[in-house]
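Okay, so here's just one chain, in structure tokens, the form predicted on its own.
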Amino acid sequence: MHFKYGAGAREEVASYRELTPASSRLFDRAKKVFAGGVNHNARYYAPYPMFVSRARGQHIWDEDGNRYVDYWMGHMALILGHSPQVVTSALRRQVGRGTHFGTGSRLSLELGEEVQKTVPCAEAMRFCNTGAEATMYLVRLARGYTRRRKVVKMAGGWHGYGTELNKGVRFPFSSSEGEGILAEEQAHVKTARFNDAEDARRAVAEAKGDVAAIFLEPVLGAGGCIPAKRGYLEELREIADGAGALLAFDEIVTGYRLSLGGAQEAYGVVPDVATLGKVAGGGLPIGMVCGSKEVLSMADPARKAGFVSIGGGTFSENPLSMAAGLATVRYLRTNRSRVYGDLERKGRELRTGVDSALSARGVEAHTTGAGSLFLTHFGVDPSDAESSAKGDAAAAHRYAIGMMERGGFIQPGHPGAVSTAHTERDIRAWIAASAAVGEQMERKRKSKVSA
């Protein structure tokens, strides 16, 4: 989401100004070499993005050495906080060993057997290296068992820029996010609203047979971070089974985030196929699509017919990742207990200690999210993608800068996370920070009303 400032921003983004000035000045030489001076559309903000020099723990030091709490965690991929020693060390030994084998090895297999252990629907998978990848490998792989043409997914849900998916992501999600996506690309794709399962129904009844599966985000990510209401999945696994269709989970967010098992286990609703990512890198880059052995076979190149040719790209489980990941899956798996238990806590706290703060001092705020996920919404309590889209963008912006002047940094408009390296007392800075923006923000309204 893109963010523009008015005249009641220009206090904030002048302080924005005077604390980050060698960001300003990169963000200059940026515009030269990249497209729009960003490498992904997310991390542009107005006036401009900040640029990160070091990050360790729950902390990110910018080119101008100010220290900001991070709750963007690398877009959520970093459950354990920046560059913690049980990957670090696993990287530092496998560096030695080789970057890039190009071939199988013993820490992909080792790390695919620990999803096994962990995911409920992951019978048998297959890595690449984004989540973009694995979402377009999941969609091939359900129309080559289903043998049918059609996938319905969610209004907002975003998974990945792949063409026929990239579509009814932003409001009012009838069409493709920007230009050079042709229609026709996009014709098997149908949109129904989150949270709705009638709506659901709608769209594979209009489908006529034609739907192969199913796909959503149990919590919707882009689309406002709102989790799934209770009863809403047990319906779609219904109305998938009814239909003949699979039904497909993106928890390249949730996985390993919710739960040990990411949602599915978090929901108990056990989808044919997902795809993951995010966490179970360890904070490199990797993405995977698992599911019931039956359904994945398909990919098997000895397989003499029906084969669905799903690759896995030059870099895939290539051994960095590969050893990251690993370490951060034991990890998780070893001490789940004590984790799950404290992200959730940490996460409720966050949430609910906001809202109060904010709504204290004249501001309706409301703050989605689950487990260790959170995003405040301003004018809206949103449970799907539409009602989100009506929030008060502004105020999410001023909201996040005014956080970032005072030590916290989330990307303005975008899910935070909170990771095992956060303590009570950064949620606790963090809710201050909330009441103090929020006064703010407060006596600037009533000063223009009463003007």
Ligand SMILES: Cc1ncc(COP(=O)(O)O)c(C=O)c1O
Contents of the next structure:
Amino acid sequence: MHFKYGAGAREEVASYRELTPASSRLFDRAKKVFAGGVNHNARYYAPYPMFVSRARGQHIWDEDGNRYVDYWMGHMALILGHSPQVVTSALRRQVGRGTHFGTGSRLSLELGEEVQKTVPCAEAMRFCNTGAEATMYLVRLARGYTRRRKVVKMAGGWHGYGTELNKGVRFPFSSSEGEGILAEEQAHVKTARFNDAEDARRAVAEAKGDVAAIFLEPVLGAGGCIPAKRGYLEELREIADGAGALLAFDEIVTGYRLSLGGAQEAYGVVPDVATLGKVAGGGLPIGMVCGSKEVLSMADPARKAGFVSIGGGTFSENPLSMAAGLATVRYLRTNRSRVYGDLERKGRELRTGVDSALSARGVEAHTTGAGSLFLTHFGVDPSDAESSAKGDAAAAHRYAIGMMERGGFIQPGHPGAVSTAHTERDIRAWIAASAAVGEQMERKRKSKVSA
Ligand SMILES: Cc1ncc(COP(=O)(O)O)c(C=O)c1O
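I have the form predicted on its own already, so could you send the form predicted in complex with the ligand?
In what comes next, the whole complex appears, and the chain from above leads the way.
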């Protein structure tokens, strides 16, 4: 497809359905195979999700051959864009040497040493395959170490599909996230408001000395892509210390993204334990739980007393994820100032550019985020998950589809991420396309009002 980005291109823009008939047909087939036609709930959107056939750099192509500048970037895992050469050569090398050992290897050790070098809290760690596993292990470790039961998480905080932490994720943050999850299984998970230290204090006080960890994403992700306010993480550090609980960060999105050392380095607040994933695997499956030597020593299988049993799993430290992760983390460390300076600048330009483009067209929108992360909200300027949930979801959906019609992709309703593969021109094109979509949205709104 022609790249239809940009204001003024609006008349030539075909509708999503016209552009994506192959995806529509594949989704009809997929509904007969997969639950709801998808393999991750976040991947469904109306009228049907686009099916991708290939990806390279900042681009993805759908099954109709349409090319999009991709800001979903594989759930924000791809900081160097799709299939960067540094990763594909490491993978090619590794495929010739074996794809699954089920043993320790020099490769995994070297990745672990890189993580030790770069992530402030990571004195020791354990690898696994997904973020959900890592957060589950983190909770178990925190409980084993403190010998306490409760975990305070934040409303809107998404920590993967594990049973216990699947609580307080969606508005109104108090009801169940779905059937099949027992209240008893989540009885020891308490929810506090993000960016509200007093509410965390309340939740900790209510737990009466039984808090194992205060656990949060330093930039609330699915809950609205909202950065921690100045001083908030420091206050949580104090609250955790005062309560004898661990401070735990979920850095599965922010790790290696906000800075080389993640949010803990960017904010200058070092947690006791943290999870990593996404970027750390260089585009292949990974999860990590890391933290102080003392906490991680609880998971030493040679330990006689007080052993905390956490994974691994069959495919932990699989050589392909290790090779891709190592190539990525080394590249990021070696090119640190250029990479993070560039991502920060492009992210800021995109956020402010989109907001001015939309507001100039009469659309009330606020793009939140930090570093290379962004999410455009309609009708609200949120500081926590509750204010984010009050935004106009239908407008956010129209905007995302409108952007796809103009050759740009974000997963509707989810944060986007700039990668090093995105160019200055891509950012300007995204802003121009936002202006065109905003104009279209405003025209439709006005014609509805006058009808
Ligand atoms: C903050 C956060 N934690 C945990 C997870 C779960 O990771 P995974 O999808 O690899 O299980 C995600 C995934 O989106 C996430 O964003």
